[in-house]
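Consider the single chain below, provided in structure tokens and representing the form predicted on its own.
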Amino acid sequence: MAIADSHNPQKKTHDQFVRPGLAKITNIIAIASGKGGVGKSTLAVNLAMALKREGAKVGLMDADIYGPSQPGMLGAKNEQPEISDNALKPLVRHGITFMSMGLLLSEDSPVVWRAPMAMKIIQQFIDNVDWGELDYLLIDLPPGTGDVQLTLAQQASLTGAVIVTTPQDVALSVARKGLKMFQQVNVPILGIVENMSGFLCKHCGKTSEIFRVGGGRKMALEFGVPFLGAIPLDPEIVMSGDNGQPIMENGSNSPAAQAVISIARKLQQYAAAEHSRTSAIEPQQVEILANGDLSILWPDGHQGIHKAYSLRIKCPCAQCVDEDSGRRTIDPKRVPLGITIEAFDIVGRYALGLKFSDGHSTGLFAFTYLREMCECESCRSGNQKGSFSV
């Protein structure tokens, strides 16, 4: 999310905290792994096919920009977006809304980039890319845990994310470290699935345990987070993603397939309600007061005054707070009193960046610390909760 715009800069709605070309979608979801070959991006595919044959409006964004694997999985090679008013009209296939940094190349060519370039395609696909009216976007995220997942945490305005592995104790390991970094930046754990959950053997009806069973559930219970569900493995669902035809829309009825339609319906649920608990703590409007303070109007009509001096004295970041014992290691009396709050940003569904006149810029305030201090007449006086009843 960004900055107010340059003909307001000190003021702005709840409606323009959201990036422009993502502004017309209700959830968008996290598709993540710690590490690769787990299925996640099989996974993103049938997940998105599963909600769109509940009645969904659904997209995918394929945000794995040095492995892109989606266009070969909706049947989509050698194809190319087209482009109208400056901004990227993704694909259509099979009923999904697509884009991915395989459109963009020839299948063959390697995304030979440091960081910063692919952090600039991932700024295309949130801004410049017109998604419409959606009730779902999924993001394909690529494995680990750095400068992607980070951007898009904190400027998709992130539903939450869905967190994919497989039993053995090496990608549990490795998951549980993506979990962590969802939630170091407030961005929800909507479940956990377990995929590869045994090997279904259609000539006997055995189960094999080829990589143990029930991990992903006890790293669920291990994080108070839902467990959404196991797949089996199954041959089919390889072999329709080689064919560009997910599994889900050729009528299979699978157990893999009915896992992935129950894993779906589950998302719905708990993503609705992370929707709602979200929707009834974000700011309706934020400004910078004349001098230099902040006002924020709450969801609930409440008005908030915060001064710059006292949000600066109390800056929750690693320069202000020793990250070990917690205590609070600016000195107030360096802090200017006529300090003053020259801009913010809005990070993610959860908190505000805000630069102050000192130049200090590194805080991130969550909306329910800032509600919780919050120094208009009526909260200093008591007459309200100075917190959210959610």
Ligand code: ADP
Contents of the next structure:
Amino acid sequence: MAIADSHNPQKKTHDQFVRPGLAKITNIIAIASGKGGVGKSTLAVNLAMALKREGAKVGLMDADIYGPSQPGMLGAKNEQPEISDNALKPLVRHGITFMSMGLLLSEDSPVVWRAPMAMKIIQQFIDNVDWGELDYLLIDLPPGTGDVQLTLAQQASLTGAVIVTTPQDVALSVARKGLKMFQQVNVPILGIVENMSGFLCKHCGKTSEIFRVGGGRKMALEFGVPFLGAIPLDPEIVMSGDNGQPIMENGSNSPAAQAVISIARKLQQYAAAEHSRTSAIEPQQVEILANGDLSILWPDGHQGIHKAYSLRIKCPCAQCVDEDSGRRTIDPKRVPLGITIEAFDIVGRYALGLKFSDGHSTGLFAFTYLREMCECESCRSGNQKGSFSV
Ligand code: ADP
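Could I have the structure of this protein in the form predicted together with the ligand, to go alongside the form predicted on its own above?
Below is the whole assembly, all chains and molecules, this chain first.
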């Protein structure tokens, strides 16, 4: 959640919605899994390299608290990032700009100590790393659905998330939980990858379905999200990872590397589509007016006006709307007519969080919802559609 500019808390333009360190990054994509050991970090680094081969400028943020493996996979173990102008300088290996928990936390530090430290480091990764201009920043998340995942989902202005699973039932079932967490915080799912999907024997050319195959594709169908592809089990992936030479560097003709290249191409398409969908609905400017009402400049140039009172009585939060029936529980007569908006936050890439003068601050107003309830004269008289054409 981005806090309003301290010099002028009443007004924010689009370039101030994103954390300053992430402002020059076109697509920020989380690589997530329900369970550890499914090959999420391996996919993250090889995807980064495949995107680079496609001509993109790519960064990799290793936010995996429990197993930060990127320094090893990129051949940068025991290295330290420089600090310059109060910002951490990422390392560059194999053409990938990267920063890792593993560069800052020692491998043998206990987990109880790691978790609170990790949250501070994650905040630094969002606010204090000089990522520079990038087409893609891939974030290698820790497995599961804890605080780190939520913080990044809400603060890192994610374009979307990729869910990695293996074909076993247990991995698929935890991957579903991960996917639902992103959906709950309105982070689009860019696709599902099934890793360790069958084993192609180099000697006899036969494929064995060691863990079965096809679960990832079925899961994508079940949730109506894209299936990005399947990567076979390949012993060279293990060796290349251990040697600090990702398979995309030396073995890019192998079936596993070819699968990653195909996944990277699809990901580029889905990320571009998501980027243009978001750009069409993200406000260009949000301002609290002198009378405490809200003004929003939309990307199509429409200037919307919202009375604080109308927003308060239409607050969509769980305190104001019964979750089961959808019925409003707030009594409009009890809301002061002179209520004002005191502050706002930009939440992810989809909503505004509003703080009202009666102290209520739990409502998240999706951009699409706000656009539909625009109260400017033109929208009230029906001259404007009052909705997005996306
Ligand atoms: P995670 O990030 O999900 O915990 P990793 O990427 O660290 O998982 O991978 C766990 C192990 O599995 C590593 O030893 C890695 O080399 C290996 N691995 C990942 N994908 C494959 C694959 N397709 N074939 C063979 N080994 C793989």
